[in-house]
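Presented as structure tokens, the chain that follows is alone, the form predicted alone.
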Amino acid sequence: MELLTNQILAGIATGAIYACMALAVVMIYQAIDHLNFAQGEMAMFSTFMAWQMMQWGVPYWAAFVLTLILSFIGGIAIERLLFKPLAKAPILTNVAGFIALFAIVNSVAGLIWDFTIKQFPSPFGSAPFLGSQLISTHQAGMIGVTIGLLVLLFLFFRFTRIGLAMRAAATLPESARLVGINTSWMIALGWGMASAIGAIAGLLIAPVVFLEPNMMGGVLIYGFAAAVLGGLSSPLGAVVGGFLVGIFENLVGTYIPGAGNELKLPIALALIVIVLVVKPSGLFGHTVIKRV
């Protein structure tokens, strides 16, 4: 009962970082109806410029925040610059640019700070969390953080203007640009947040892997895997799917005899193919219907 205790407490801490890239997976999604496949370099990206930072000498949390601020403003820079060209382009022409993307951020981060493996400090320590030994400061940290987002994009979503404006633009574009909204400044706002998300999640799981210009492309997918599991339309589903996909992976490695780290991304795309399969939509999502 303690290891499946542990195994649940360690699965949920390693779901906040799914979720919060499943987030920005989200954020992405509902602004421009693609999957942005560079999501997790745009965050190793985020996690690099923070290093750098504390390598001047800039505090934790000053280089925290200015991360933030420089990764919302990157995300609206690559929408503007890439992407708002390709607005009316075919979609497989979007596949391109992400991968392009990719291939051109992972490569710069490299060029710059080259390949080698660095150290990257946890802002929570790695004490147990209140003395106990199944979850540490550090896990209960990524899961506070996890569920203060979500409540803070709730609140946004919900009650502020602009966070109307960016709803009404996802949901019915047509209608919002009838009603004076500027709908490719809504997309470019979604990017800009959802580039700043997936920074928390690198600057959250840095400690854990590490950091390198390869860190996040197995927690892209299952950040992919926790936003179809939860839907991609809900920003509550894919944090509800994130703790899912950590508990499984984690249950999964410790309970089926063979499957251990090697199976766990194939377990994550299996999962993605069950769901798409049985729920499309997510356990969360909803149903498009389009008149045509």
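Whichever C-alpha set is largest while still superposing within 1.5 Å between the two forms counts as the rigid core. Everything numeric here is computed off the predicted structure, so don't read it as measured data. Numbering follows the first chain given and starts at 1. First, how it differs from the form predicted together with the partner chain.
A displacement of less than 2 angstroms separates the C-alpha positions of L9 between the two forms, with the rigid core held in common.
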Contents of the next structure:
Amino acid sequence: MELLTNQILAGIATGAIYACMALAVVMIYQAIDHLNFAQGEMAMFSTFMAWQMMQWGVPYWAAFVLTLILSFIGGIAIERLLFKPLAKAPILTNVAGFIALFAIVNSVAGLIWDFTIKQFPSPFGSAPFLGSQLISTHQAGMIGVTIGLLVLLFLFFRFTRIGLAMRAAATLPESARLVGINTSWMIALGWGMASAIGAIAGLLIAPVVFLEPNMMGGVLIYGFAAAVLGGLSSPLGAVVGGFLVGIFENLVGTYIPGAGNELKLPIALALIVIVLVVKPSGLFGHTVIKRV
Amino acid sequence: MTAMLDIKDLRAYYGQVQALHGLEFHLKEGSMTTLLGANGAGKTTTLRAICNMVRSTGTIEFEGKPLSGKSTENIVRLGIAHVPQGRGTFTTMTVEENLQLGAISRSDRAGIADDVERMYDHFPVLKQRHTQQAGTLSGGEQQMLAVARALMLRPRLMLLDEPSFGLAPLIVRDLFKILGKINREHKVTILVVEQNAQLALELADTAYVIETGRIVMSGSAKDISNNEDVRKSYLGY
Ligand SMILES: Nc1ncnc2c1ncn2[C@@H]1O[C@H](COP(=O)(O)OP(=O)(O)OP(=O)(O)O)[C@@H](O)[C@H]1O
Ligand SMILES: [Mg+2]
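Right, and the form predicted together with the partner chain of this protein, after the form predicted alone?
Every chain and every other molecule in the complex is listed next, the one we just looked at coming first.
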């Protein structure tokens, strides 16, 4: 029983990372109906920027805030320069755009900071959380930040006019334009926010996996899985999906004999596929009825 | 006399297909005009062209200034509200959020709050349902919401595409009464596209009849509804 609780807790802790990535994925998916394959690389690049600032002597929280601002601007710039021109292009063109962005960001990071792994500090430390051996203060911090982020996003989309406009632009672009919303800028804003959220995910995960250009590869797959499991339509779905994927993964690694570290990813993903077969719109998604 | 909206030689295209062939008409400030015509005549296309939602050539002047080259959202921000065919309701949002969205380009918070209340006075059923998802409203209620959402812009000109579509005759009368009131009391110029020619002609002061992308008849609503030939050949009643 104690093993089970431990594994669930540990699952929630890793799940927090997936939840953060899934939040970023959902932000962009809502805006443009595509999964951004380069989301993880953008997050990695943001994390390197924070690391560089700290190397230059900037304190952690100042670097944190600066990185979020730069990532937000960077996300908007990527949308304006690369994806706005592709807005009316076929899906495959967009996919090619994402893959190109992935490769470019990855190799530019490698070029600037090389491929050796680097230590990255945690603002929460790594002591046992509240004296318990179950999770560390860093993991507890990660869970707290994820939930805090979710609450902020909820308040933003629910109670601000710009949040309302973003939702309108995402659900019915044509009607949104007819009430005077500049839908094109709403998409750019979505990219900026997704990029900043991804940066938070990167900063939280780097102390766990170490910093290097390929650090986000595995995480992004889990982030996608979490987003899809949650229904790709709501921040809440993304976060719950993230935690569930984290828990699945840990339980599979612990309880399925021989699964170990190699097989826990495929088995966890297979479980998710099964869930989606039963409920194709995801746990929190509503079935979208497209008018013809 | 300067027209509020002046349209000359308007041609519109869907890809290679030309839907409007040199349309000319104008709206007087404060008027209520109806655009009539059979299915596929180009009524929706005309309204879409005014808001730059379809590729078009020709000139469209609003209060003396050309609209060409302006984006849909900037045209709307000039004070042109468009209730599209099919209503364009944000079905996953609440009634109140739909009204707030109508006023999203305004920044006078107090005025917006007043206007929401005013809409609830015009359409009491919307007040009863203000926290309900708009998609759960009946067709008639959604049509009222669409009109109310458009009014939240405090428009100078309102374009309505078949507001009576799918509504029971009694509700259509109510809706048209409200439109008449908006036209007179709030000095909103209205251009309404209708299949229900008889009712539209009762309400409007000017009418245009459109056939395959051209204006084939224009005049006062009274003259057109009294002209039996026109009624028989174009309006079918
Ligand atoms: N998206 C489109 N692509 C191609 N052709 C179109 C499109 N929309 C409309 N058309 C064509 O343009 C012409 C005018 O259509 P429009 O929708 O303006 O007619 P309407 O007068 O509004 O008809 P209705 O009363 O049925 O709404 C029609 O011949 C139609 O087939
Ligand atoms: Mg039409």
